[in-house]
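Next up: just one chain, as structure tokens, the form predicted on its own.
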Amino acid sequence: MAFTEMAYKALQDIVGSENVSNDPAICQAYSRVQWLPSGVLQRERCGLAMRPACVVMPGSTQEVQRILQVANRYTFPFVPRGSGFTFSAFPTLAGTIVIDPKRMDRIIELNEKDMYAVIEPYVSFVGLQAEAMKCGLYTPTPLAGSQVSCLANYSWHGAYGNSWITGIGAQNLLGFELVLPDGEVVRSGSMACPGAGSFWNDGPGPDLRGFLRSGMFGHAGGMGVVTKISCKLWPYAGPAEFPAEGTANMKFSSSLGENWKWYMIKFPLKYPEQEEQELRKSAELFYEMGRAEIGEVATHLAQQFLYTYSSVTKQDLFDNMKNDVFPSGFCVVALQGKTSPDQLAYEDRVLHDIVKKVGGIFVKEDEPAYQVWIKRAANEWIRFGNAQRLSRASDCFSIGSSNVDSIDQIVYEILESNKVGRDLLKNEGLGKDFVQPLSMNGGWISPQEYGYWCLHTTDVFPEQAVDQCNQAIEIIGKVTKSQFERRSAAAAIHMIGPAYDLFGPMMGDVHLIVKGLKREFDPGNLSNPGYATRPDVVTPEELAKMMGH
């Protein structure tokens, strides 16, 4: 594979000379990896190979088609890029180009009646949110932050502060337009039928979301470039303009109006000795809320999430930890009167009955936990403008474990995963230099769709140092190995990159199906090489070590 001057001129002919660049300074900017441990290791391993040969910015689906046709003609690899938040959006081979669709930033349609939007790749969550709120609608915003590409997030995964209502990205993706690696266009859902509209994923027309998303997380541009999606919008009874006061990291939102109300709930248990009981009581709370079908947000936040997301500075973070502002995990609940204030009043009465039934206690407004979380951070779980705070503790973090299952099974998975992590710390010293007690403690219980199912994550906080990042990856690998040894459902969310080879045999040989599709639609392996197969930055020997083999 090689990128030649002739290929560069062909790209100039497609998008115009002003929309393609091989300037080393510009290309270097596209090789910056964010703070995930995997990204830090990728930066160390690949060096200048992460600098693309050029960056090209198409302005339409037709231009994307022609770019991919040129790539096939001259056989050079390409990486589609959204907002560049994940390590998979960067080259790992010299001679790779980056396709940056930042000129494709239109909200094509915002349908107030049927509650959906049709958008291009560079529409951010905050951009869509601002327009939707004017119409009494809103979109879930990921913990990655409102600045990320809505299209990329839905095509990838997406977990949200209000997943209690919305579910993850897969539940919000209605239809899509995808340029396959060979330049052909495929559409899914009702978008595939001319004149049918963009309102539905199951038809009329084919439902190809499984092809786009594969296992759970999608294939990171390994099957082409998504140029358009249709996505759900949700009822919103707050102000048309999101209310906030202050500037930069001192910006806060104190109220979403009379139709919204926030609560923090705790249990009279000793922490951490009675962590298991606290988590099981939280699960009981969510099950009861699901039966009653109340609430807009319902989630359990471990100390790591409470401290990081509420901190306005690094000093503030460590001061709050020193002062024990969050002595345990807490349940956070929001009610929204979508139809009227009477609905809010009714749900408030039901919630109070449920909390009393499960033995919970409402945190009082004058308590430090309430003042720091509800007053500072709660409304951000609707807008999510404070995502960068998660990495503030060490300037690096990673999900230590994750899973999808029932709520009670998720509680078990959190406890078991944290036990593995703590044993690795005690017996092998892995993670001893991480920021503690944020690492390998507690967990995020995120019930989905009124508790129909549930997602969890736990986090680790290494520094941006190669040795610590290697330890983080090893911890994650061994935790994942333990999940599979106990036949956890975690396989569903690990099916990407090297995990296809590891876990595919446990999932009906899906890795062979995906690789077959890759060979069919990308015979030259040009579209983000390594996805959906094995990234070159991880050797089989290293992979075996990470998994404890």
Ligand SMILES: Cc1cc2nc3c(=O)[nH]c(=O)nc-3n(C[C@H](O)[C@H](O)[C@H](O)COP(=O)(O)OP(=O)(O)OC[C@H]3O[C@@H](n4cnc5c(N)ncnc54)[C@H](O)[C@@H]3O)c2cc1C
Contents of the next structure:
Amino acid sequence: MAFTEMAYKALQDIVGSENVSNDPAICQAYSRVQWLPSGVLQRERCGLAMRPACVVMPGSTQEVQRILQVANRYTFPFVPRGSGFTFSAFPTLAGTIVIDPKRMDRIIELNEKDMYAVIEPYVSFVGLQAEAMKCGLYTPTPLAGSQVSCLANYSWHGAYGNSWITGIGAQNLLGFELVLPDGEVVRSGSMACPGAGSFWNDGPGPDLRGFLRSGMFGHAGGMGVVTKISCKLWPYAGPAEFPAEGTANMKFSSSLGENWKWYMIKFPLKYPEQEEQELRKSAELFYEMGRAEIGEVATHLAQQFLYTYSSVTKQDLFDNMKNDVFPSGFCVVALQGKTSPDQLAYEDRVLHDIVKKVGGIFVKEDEPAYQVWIKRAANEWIRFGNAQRLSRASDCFSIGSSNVDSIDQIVYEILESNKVGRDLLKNEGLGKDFVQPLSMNGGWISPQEYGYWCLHTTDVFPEQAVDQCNQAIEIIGKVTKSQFERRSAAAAIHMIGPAYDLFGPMMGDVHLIVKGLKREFDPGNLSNPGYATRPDVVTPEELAKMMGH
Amino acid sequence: MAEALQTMQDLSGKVAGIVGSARVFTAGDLLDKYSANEGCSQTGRPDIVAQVSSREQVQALVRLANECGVPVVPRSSVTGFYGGSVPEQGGIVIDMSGMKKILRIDPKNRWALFEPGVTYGELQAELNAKGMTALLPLAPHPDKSVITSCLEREPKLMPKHHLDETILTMELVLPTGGFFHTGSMAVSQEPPEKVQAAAHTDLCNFMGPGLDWFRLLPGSLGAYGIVTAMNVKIAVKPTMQKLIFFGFKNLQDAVEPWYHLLHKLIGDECLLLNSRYLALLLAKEPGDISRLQAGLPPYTIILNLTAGEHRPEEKMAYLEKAVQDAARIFQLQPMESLPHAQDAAAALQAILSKPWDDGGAYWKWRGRGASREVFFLTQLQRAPEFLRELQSAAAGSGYPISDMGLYLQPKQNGRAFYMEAGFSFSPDDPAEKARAEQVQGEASRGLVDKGAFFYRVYGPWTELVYGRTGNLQKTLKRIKHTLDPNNILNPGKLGF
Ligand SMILES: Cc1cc2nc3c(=O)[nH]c(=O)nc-3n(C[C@H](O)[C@H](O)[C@H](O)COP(=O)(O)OP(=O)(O)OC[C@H]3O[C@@H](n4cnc5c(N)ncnc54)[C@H](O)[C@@H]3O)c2cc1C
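Taking the form predicted on its own as the starting point, write out the structure of the form predicted together with the named molecule.
Expanding to the full complex; the earlier chain stays at the top.
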């Protein structure tokens, strides 16, 4: 069966006719992710059929539950969505409905003492951040930008650059309420126990977050709809109201007060010729900081990140590149005085010791790099994430490679995968029209939890055009292939959607386990088919290409 | 059942074929040991105990169990506490306490990889020699397996957020008998200690693949998989430390200052004990316990200030100043020793850095020989309310309140608190035992009613807790059914 008029009427009955729409103009807006051109990957085959059959806006868990019950009765697929910033929030099959949570936007609880919040799906990071800061608390922010849904991000992914102590989405999610694909509601953590509150994550018994999330990516809406989460908040010693000066694009926040101190650190090495040494030195810095347990932010920003994230217009971006404002990647560190000013002063001294030991140099305040990054972008990162700017260079961007493992392995993977990319450019001309030289070198090193582990991405900047985006996908495929050949830890993080079938046999047949769970909980494969595993979302040829063959 | 099981002899013969006949037990006193745990009354006799020495043996036994449809109960600690490894439906106990290899220590990435039989004492000795330390629970039993402790989610003394979840990667034997590697260990199918040589990984990514096993396995009491190796976070050993005590007459009085200390990130190990538990830990002789207890503050916060390799004096100076500031705000008197226990700081520093190795009885049993415990998680602001509930359950059962131990352990800088009450009794006196068990039962029911969060679910709590959690237990069962279609691994433990 598919989506029918009767099904539509049933949905109207549940949410009220004003909260469901099959207007083609409205549905079209839910049919493609903004940063990919039409015609890339599955869009090529589905065309206009990618437009959802309708968009429905539930206002409560009970309404979500009833929507899923209707979906099961008439067997049509549904896609849960946050703000719709990523590709997996869009239909992969004709006749799919999109569940838009705009009406579920409450911060239900903000607990200052026990440092957590309980939120609904449409609460954005920036909304939560503003409220949390008033209580001396804050959250890390995804580079995707703080306009995205905090709940969607914590449930499915979550990678941040200001998470040196907080960890990523996986660490920040506490309890949750999930409507399973068949419409049953399950709660996890203390939320599951009447009267226990929402403060804690694991139990009773096994921690169900282990079922909701699965590696760097969760089931991406493939295991029902999360309707509520509790999440961590972190001690924050900055001002209760985020300070900003200026207007529109020229709105900057130059200081978070006396309890925050930013540093930019470089190494006296030639870029890109000595990039390897520069990355290894950065790793040394982070290992030392981790052993000393100092700092609030510690990350290595690739040259490409520095340019894109700090630019306020396209012209600004290219001017900065022309003026060589960021001649290489830089390490960016922040200290926060949470205990006392003496603690901040102590950490400042230790940081100076460590930087000296590893041969680094503090960028001076009057250097252009400091002026552009620290004065204009760094604080905004705490609030905004600012990833929209990532597409500044070309109105598009693509991951070149990513990995999660030790800091050392991250450096190894950045070097190796960039080498693959450069060889493809040289030998096959792949990426020759991308914005260069931003797409050839560099890597974002984001160590987590005082350096116990680390993640990275490298990025490339194709124009928002089909042939260039397809080249980007080809590059990812070849990089992935090399990761498997080299047996890089990176191979373990690619498990999402069709990749399960490709890589599962190499990893203890995990695809069979995930398919078994999907069959158990969603026998009709209605919850965001394609995620977790549905091999026919892309053709075998596309898959082969994605794998670099 | 694929191949109908003929006789016990058949099965034990097959088990002997895997582990060697000297390592198989089917009768006698030894089986009694595996039929009960120290901290609960639950009993359940295995049919066979197999003492394994390798991962391959574990796998072969799970495969055999699947062929024969026989339950398997994994066990790693010599001494069990709450019945997790007591069989519910007979079958084979796989005793892994003999798998004692510490496979690798990586001081740079701060982890250690080891087998299930490794105890805290064994691990700590190796780590200390390398300037590192294990992340310890409060004076664990000397027999306690580190892997079991992590899987049972025993609270750690260190309340730092990044040291709350310590499991990195694991090798599992899945319920259907396949080896499975989690996190970045998954990129190679070589045995765990060989993965780094075979692949480019430092075993630091704990997430995935497919599920977040590092979260699903803990708390499952062996129902979802058997861990044959695990690497966990370790920490750098401090170069300087100083213990500070704050005494309180009432638990309520500790609430605000403790939140303050934790939110300001002052110090490392941090816990609160009542005079009973503190006396059990500190008394030199069991005969000293009562005298010591009478002299101690009713409730004591113990805070360890530590410094590492960089400018340790300067760090200690800012921490001590922060303690003084907190003391001024809350009008407290920080102490460097305790009344009637002048050497408490040095003694506790030693106690907090290793398992209980007194040679005599385990500290919780020192008072009267045995104990029953109730433990759960709470927000600190609710702890006084739950303490009242514990006290009223004790009073209602005629249990002397002065014999009740109390331990509060912050997690993640105070986001949650582990709260434990211990009711000691003489195991030789059936009336005392019955009374302790009555308090345990009454208190548990009252606490659950009031919203205490029983995050670790054992024995009698299974129904009490899961009965109120809607579809949670059903969901756990559906996951179990997918992973363990023959219901081989520790059946009954999660209530199914
Ligand atoms: C330029 C750019 C940069 C990015 N950088 C980052 C980054 O640094 N860090 C990061 O973490 N991500 C990043 N992303 C990926 C992604 O955009 C984010 O993860 C973001 O949080 C998605 O939030 P959203 O509200 O837009 O969710 P959506 O895109 O709407 O949804 C994300 C996924 O979650 C599912 N989902 C949404 N809501 C629910 C629900 N209630 N229940 C169950 N499933 C649900 C959806 O089906 C979808 O599969 C980036 C993306 C872009 C385009």
